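Below sits a lone chain in structure tokens, taken as the form predicted alone.
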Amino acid sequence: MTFTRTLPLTDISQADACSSPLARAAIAPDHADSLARSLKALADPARLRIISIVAAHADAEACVCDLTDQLTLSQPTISHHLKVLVDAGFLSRAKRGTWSYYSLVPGSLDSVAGVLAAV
């Protein structure tokens, strides 16, 4: 003897049957597009120490030269990663004679660590 059992169907056609809510608002396109291009700034363990290393700093300033004693890079290098730095954003220059003097941008560490914090 066979049984045949019909089992309901679920319509599945809802578009909220299979999402919740949002607690809050996702970030927008554009944001997203901008913060990527900082991430990827940062996104280097000497990137990271150089913004470490000017943080320290009084007034949130260092001289080139503080930057090359304490990282095992050279010149060129240093120079090309504060340049993604200064162009991402993150660090100003000064120039003072023949030394060159970075400091944080005020507030520019803000967007990304609200996304981080967020998370």
The other form holds:
2 protein chains.
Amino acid sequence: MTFTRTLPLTDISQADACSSPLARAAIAPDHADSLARSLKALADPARLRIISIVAAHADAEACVCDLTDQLTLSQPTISHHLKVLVDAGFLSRAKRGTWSYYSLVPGSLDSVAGVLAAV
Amino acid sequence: MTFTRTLPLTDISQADACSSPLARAAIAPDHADSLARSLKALADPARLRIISIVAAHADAEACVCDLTDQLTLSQPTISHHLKVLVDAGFLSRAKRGTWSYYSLVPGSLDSVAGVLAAV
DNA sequence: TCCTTAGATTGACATTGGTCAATGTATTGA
DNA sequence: TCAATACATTGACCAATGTCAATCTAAGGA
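Given the form predicted alone, corresponding form predicted together with the DNA:
Then the entire complex follows, led off by the chain already shown.
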């Protein structure tokens, strides 16, 4: 059985392609919606720590057990945050055996950072 | 009477000074809290549009009337969003006569973008 | 002085969002 | 086949958030 990957709510690669920096000109309403969804996914302490832990891991991959060790949150709550980050396109999930391994989607953070950076 | 500026909830200049990129190593919980507060302030379509409109203005300054023209939101709601952005340190307010002029705090967006940018 | 205008504040409301206990689903090992 | 393990999902609860109507404050102008 293959793992079916959830379609990201926000297509970050597209956002990267067509959006000018926030400060250049007034952005379109739907662009604002899309960017806000991405930022909302990041705007939580637990999720920022999850991203950071995943990124800092040896091969930029971490399983849920790595996270439950370091975060003082229940396993369902961590699963919830992981789902939010996968849906937003920041993390991808690979299931091997009983374990789920999460890794950063390359460039996903940078594209958001790029939109925020003025000039 | 002088205008008393609200203290930013998140000291962005400090965040810029002491924080490594998100991906380098696992960030400390209080860093995550601080960054999440900044991101939460940005993670709203109306507020992103406000920032964009202010930044795109001639001298990077806009009054509330400029915003009520372009956003389909009530004046109190726009005032609310402006307060959130000022409190978070992204906008500053200058009152001249009856009008309030808002402008971008230089570097505030970049410091958030810098933390998000990996490598 | 009074009215008008620009904007901030308050209060109320509905929606969203973070959290956990309980349960469900695969996968592995005995 | 059965038990244990790793993780996801569901449902419920409370807190936080976005929105607006109503009101308040302050600055000009007649």
